[in-house]
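The chain below stands alone, shown as structure tokens; this is the form predicted on its own.
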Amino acid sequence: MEKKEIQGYPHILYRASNLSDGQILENSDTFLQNMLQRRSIREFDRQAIPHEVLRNIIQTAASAPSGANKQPWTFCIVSDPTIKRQIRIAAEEEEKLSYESRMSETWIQDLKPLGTDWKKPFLEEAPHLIVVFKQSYGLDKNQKVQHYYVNESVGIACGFLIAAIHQAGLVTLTHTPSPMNFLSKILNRPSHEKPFLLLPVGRPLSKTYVPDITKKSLNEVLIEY
């Protein structure tokens, strides 16, 4: 492997794929068509997913870029039914309060087409939960290590994670109960880790319905200069 030093630090030669324009276009279109099939799913088959599949998905997420390469994330896979039950109970308590007193009427009306409410049975029904924590700072031999662009970095990793779940042929739902501090307590995470995102993961029920919604057209979201 060819190496060189840049500003006193080792670098390795990047191996480019050297694809033709046609191959690049084909790859981009294949990925686009696959991702256009992705949907948020709330009804899960209870069949467990092979552990190695879950590990591959997490490793894909952990390959994301991050501020100064500090990788300020922790991914927790929860498969234990007792812990999933605890998470559901705590999440529903927060969600019920949100629907009854925290959320505006406009917000509640905007959610109606999605068919969602404070009840979250998928937190128990999905065979696995992935809980993503952001690390406010790192620890090295009990010494604080500064992290940079934490929210941005973890957000990018979660994008990788959702794409990896779909690419594997599985489904998920982005769930962000607010506040989420109960996740730190239930999973016994250290104080420098804060819950960021909760994702149920599995296969969909054989007959699952999703909201009949569309995404904005490319012309609505793209500006070219």
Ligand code: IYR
Second form
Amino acid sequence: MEKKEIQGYPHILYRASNLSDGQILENSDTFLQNMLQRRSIREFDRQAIPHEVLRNIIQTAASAPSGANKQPWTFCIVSDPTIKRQIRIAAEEEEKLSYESRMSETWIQDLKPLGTDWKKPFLEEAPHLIVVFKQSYGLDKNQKVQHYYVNESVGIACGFLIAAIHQAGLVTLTHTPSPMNFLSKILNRPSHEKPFLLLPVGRPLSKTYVPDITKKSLNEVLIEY
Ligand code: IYR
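Structure of the form predicted together with 3-iodo-tyrosine (IYR), given the form predicted on its own:
Every chain and every other molecule in the complex is listed next, the one we just looked at coming first.
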């Protein structure tokens, strides 16, 4: 492998792919058509997913770029029915309070087309839950390691994670019970890790319905200069 020192640090030659315009057009369109099939799914088949698949998905997420390459994340896979039940009970307790008193009337109205409520059976029915923690700082032999752009970095990793889940042919939804400190307690995570996102993962129920909603057109989201 070709190597070079830049500013005193080792670098390796990047394997450039050198594709034609036609090839990159085809690649981008294939990926687009695949991603347009993604939907947030709330009804899961209970069948377990091979461990190797889950590990591949997490490894894809963990390959995301991050501030100063600090990789300020921890991913937990929960497959144990007892722990999933604990998470469901604690999440529903918070969600019930949110739906009944913490969320504004506008917020409740905005969620109506999605058909959500405080009940979260998918937290038990999905064969696996992935709980993503952000690390406000790192620990190396008990020494604090500074992390940068933590929310942005973990958000990007979660985007990779959702794309990887979809690409594998599985489904998920982004669930953010609020507050979600109960996840730190149930999963016994250290205090420098904060819960960021909870993703139930599995196959969809063979017959499940999704809201008839659309994405904004490209014209509405794109400004070209
Ligand atoms: N966390 C709640 C409420 C909720 C909020 C938004 I913004 C959504 O897009 C969907 C749900 C819940 O999970 O039901």
